[in-house]
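For reference, the chain that follows is the form predicted alone, supplied as structure tokens.
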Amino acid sequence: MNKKLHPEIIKHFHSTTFTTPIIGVTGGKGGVGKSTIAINLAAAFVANGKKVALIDADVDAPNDSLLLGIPLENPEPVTIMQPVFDSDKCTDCQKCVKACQMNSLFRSREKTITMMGECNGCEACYLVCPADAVGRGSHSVGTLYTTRRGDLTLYTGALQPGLAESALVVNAVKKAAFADADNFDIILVDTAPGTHCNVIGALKGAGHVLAVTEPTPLGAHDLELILSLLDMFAVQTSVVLNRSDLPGQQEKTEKTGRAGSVPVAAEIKLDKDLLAGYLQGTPVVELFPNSSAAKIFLDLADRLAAAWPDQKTQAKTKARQEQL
């Protein structure tokens, strides 16, 4: 495992402004069933009497609403600052052109700045302009959706196709859900696959992360990568081995987790009931609540919930800590 980061970085990664526990569901490799695990775990928490927020932070390809069989509702745009240039105030110093890290600004003629490429909303041009010639416009990069069904609230972030500002949409969807955090018993975050910045951003604040994998060579390889990343941030982690009866490298996959003292929280075999739920857009916990697959999710939800005291106890503990 990798050396851990500076304590201040780890402290910042784990800091939140509320006591509702956050559980991340991630996976180094795409296509291992991460979202299937996330939506069924959310349904299991609800079945166990919990109020759940599920954040679909895989903003390039959000599909939790499809797997839950519920529509995307209450759309809100995610916007970033886009500069608006005032040629009457421009002194032609061109500091904005030099400050643009995207190299998107072009001085076509005197006192005329034109945007020729992509803007990431960093506001550098706005900040360096000495003549107040750069105004703050806005540009939509994605959409947030909030869908409420009983005790489950789904927060979805969707990046506009062709744009690269996925991190902004991840942050926006988390911010929207976190603003309502006190209304929930559990917050689940379904991340994008991989080990990139958006995955780290999505998992920030998570008290426990489930690393979903499958017994294939790529699954074992990418599990090692995501476990190394989570170890760097000192995140409590366990492994969910999906499709565990696939002929492949289960032993190697389990060894990867155990070698780093990471327990296997659940093994889920190929299951016709789980597949039926996937095809019908209904969690197996709701479709076949007495099935073996549903019982695995219900048991996993029970064990995860037991790891945290209730919110009242946490609030009292935090208050005592603040008084010391």
Contents of the next structure:
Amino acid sequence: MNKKLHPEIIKHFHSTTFTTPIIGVTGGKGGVGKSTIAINLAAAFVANGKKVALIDADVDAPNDSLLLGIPLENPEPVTIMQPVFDSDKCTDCQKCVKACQMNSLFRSREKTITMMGECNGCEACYLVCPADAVGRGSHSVGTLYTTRRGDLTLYTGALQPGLAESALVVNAVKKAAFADADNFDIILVDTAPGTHCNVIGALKGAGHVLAVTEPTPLGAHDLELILSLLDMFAVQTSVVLNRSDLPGQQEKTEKTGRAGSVPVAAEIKLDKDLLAGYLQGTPVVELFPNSSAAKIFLDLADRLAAAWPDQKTQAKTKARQEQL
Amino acid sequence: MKEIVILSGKGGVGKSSLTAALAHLLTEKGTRLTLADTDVDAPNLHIVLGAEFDRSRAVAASDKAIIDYEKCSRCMRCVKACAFDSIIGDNEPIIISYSCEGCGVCALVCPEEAVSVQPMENGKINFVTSGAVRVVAGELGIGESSSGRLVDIVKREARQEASLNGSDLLLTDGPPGIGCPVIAALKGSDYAILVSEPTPSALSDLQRITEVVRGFNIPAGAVLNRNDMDEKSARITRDWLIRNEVPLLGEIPYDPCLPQALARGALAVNMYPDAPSSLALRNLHKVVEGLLD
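If the structure you just shared is the form predicted alone, then what does the corresponding form predicted together with the partner chain look like?
To see the whole picture, the full complex is given below, headed by that same chain.
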């Protein structure tokens, strides 16, 4: 079922301009605990003395700031090019109308060009206009926030409600964090649910990805999807089994399909302390540092840090990437 | 025919479970309905219903740039022109299909006419029958894009199906988030049911989805799922709904019967008709029935 990707695309996916390790937290299904795991892991790395960047790349529904109990600060708009039409220069050739693949441009009876639909900032209208009648304006599609608290820096991307340009906001928030990459020991990326281009964009550059799931038929189904995606890009992956004692089909989740060949990095049971932290907006690692839930994250952070860079695994992953 | 869409902003709050339970209860009382699963990234409605696909059809809901390397002079102008960084390469241009928006700028700048934008297969439409209910479900290929346009096709097919079988209602199970596929699922709906749960995260996402729904002038009401999860958050959510004039259609308590039924491929409203969640869903379904008049 999987399409084979061009080896250059896989290489491009893994290429970064810095050496700070990137860990992705994803999961296919929504509500399985991606953000909970991302913020607690971030807090655990900080507790272990690391400087951490956490990127909230679920730009449709960014919640990491709420779960960390820190406000969104330093807003900056994410803008894209939006055409501005100069009716004095326009010769009514309508090449722009034809060039717009979004079918967003409309020529009114007064022979002026108006934008009626969405614009993704591709600049096709600007390129085809022979009369220099299309100017480059800008249009805000979302907001980036950077909040610094001690050794943790949270980068949040937020899509403007009503707009469709999630991918552009994902790229912008990653770019902002990556520009400071050398200041961090580790970069964590929390993704949106799903297996679409925004999830791939969010995970681009990640050397290790945690695929979070829960032991329900829905969790198992969506885990297969996300693991297939990660396999296409030859990403080193492990599974975090959340709410592992939910009345359900744990065995099936762990042992069938692709999930059977991916290591389980951590198992988290339904936990009162974890839920209390979630509701209160404090990582359990800070709220109850001696709780069993906190220990899971501290231990996971330790193991991830120790395994990085695990020469043997890296070499194996690299070989797989080259083989593709 | 009425169209109702179930959305939430936040994932995993129970959209699909609610869709399936409502479909079952409404059908039981004689409403004819068709379901659309527009969570094309993680289509789960058929699993909740415990049903298999009758048939599937591949669809090309995506336009992507393609390079004819025999014509390509390796001038790399397309690489520089792409506003989405979707063409890479040092010696020859390579299109990153998953992020290509199909805007055609690369074709416009190519002096050799080596680039064209062509429709590409990016997913499937699956047809499912569950008892008296027909389901049209979209499924995006792994690593594909243009989920919004796939959702458009799912909705078109579901409307056709609904008019063929004389449905009174098209009930759409929406995707999480507020972006492109959500807007596609929402468009043309008469009403949106916004599912939330009493947590700060779910409230924040409820606020964002409410803003989207309002922007499209579609009336909406809320359902508070797992309402006993946290008393304080539940109170804050109810207050917010009142202040913002979003009617609360119903509340459903957390119920271990739900995952238990799900694990067996059954609906809790069927398997445990007297469970607290089943009773709450029966009340809710009457409210939804009222929306159909």
